[in-house]
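Coming up is one lone chain in structure tokens, specifically the form predicted on its own.
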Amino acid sequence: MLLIGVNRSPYTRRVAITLHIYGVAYEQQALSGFNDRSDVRARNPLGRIPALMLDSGETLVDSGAIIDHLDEAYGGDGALTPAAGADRRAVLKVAAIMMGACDKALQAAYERNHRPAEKVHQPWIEDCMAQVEAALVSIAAMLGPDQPYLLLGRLTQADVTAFVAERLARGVGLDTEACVPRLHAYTRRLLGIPAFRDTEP
């Protein structure tokens, strides 16, 4: 199995963490959607990471679709995203909010770093970052002081996506220690788990 993408990407890293948690052996080709566009397009016509090449030769694209396959193939009764019902909806809701926060953080970063200086629209950056912060605040509110995981009393995809979103938010300049201290401390605790620690970019 071959994972295409760099772990600086929250989308790639959530797949890498999931593979580790499930104990799936894989190799990784550290290609960037920006710097290695033609190579990435050979796996995904959109030129986006991640892509996952299965041993069968099939290539999966989009982190959500890849994780859905990994849950089905390797998750069993302990799948990171429950198979059905209210538990599934709860995990998917957190994952959607956190991946939406990642989308907004990257839009803000793109506006700041890739547009000509005279065309940068600061109000757009501020609006994106306000959305990121609001999303993180909403998830931080779910954490009790002695709560080891966000939902269901166990590790789920909610934890994985909260981890990658908080990390990205810090990377684009949000002081999560100040604005969401409980979530900041919680993601630091998750680094004690090998799947999170061993996927550090």
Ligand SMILES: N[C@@H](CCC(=O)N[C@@H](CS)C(=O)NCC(=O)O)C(=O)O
Second form
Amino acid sequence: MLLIGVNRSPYTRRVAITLHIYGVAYEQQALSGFNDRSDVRARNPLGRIPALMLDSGETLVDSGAIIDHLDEAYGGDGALTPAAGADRRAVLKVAAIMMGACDKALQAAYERNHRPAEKVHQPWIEDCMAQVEAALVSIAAMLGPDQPYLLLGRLTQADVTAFVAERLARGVGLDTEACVPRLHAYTRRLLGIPAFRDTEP
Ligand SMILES: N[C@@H](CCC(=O)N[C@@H](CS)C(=O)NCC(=O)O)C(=O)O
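Could you drop in the structure for the form predicted together with the named molecule? We only have the form predicted on its own so far.
Next comes the full complex, this chain leading.
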């Protein structure tokens, strides 16, 4: 199995963490969506990472669709996203908010880094960053002091997505230690788990 993408990408990293947790052996081709355009497009016509090439040769794209396959193939009864019901809805809701926060953080970063300086619209960046912060605050509010996991008393895809979103938010300049201290401390604790630690970019 071949994971295409760099772990600097929150979407790629959530797939890498999921593969680790499920104990699936894989290789990784560390391609960037921007720096390795033609190689990435050869795997995903949209030109985005991650993509996952299965041993059969089939290639899956988009972290949500890839993880859906991994849950089905390797998750069993302990899948990171429960198979059905209220537990599934709760995990998917957190994952949707955290992946949306990643989308907004990247829009802010793209506005800063991919446009000529005179065309950068600062209010748009601030609007995106306010959405990121509000999303993280809503998830931080679910955490009690020293609570190890967000939901169900065990590690789920809610934790994986909250981890990568907090990491990205920090990377684009949000002071998460100040604005979501409990979430910041919780992601530091998750780094004690090999799947999180060993996928550090
Ligand atoms: N919804 C997608 C988002 C993937 C995505 O936006 N990847 C970024 C890297 S963090 C990318 O490849 N961007 C290049 C581009 O959009 O041209 C997923 O969950 O996989």
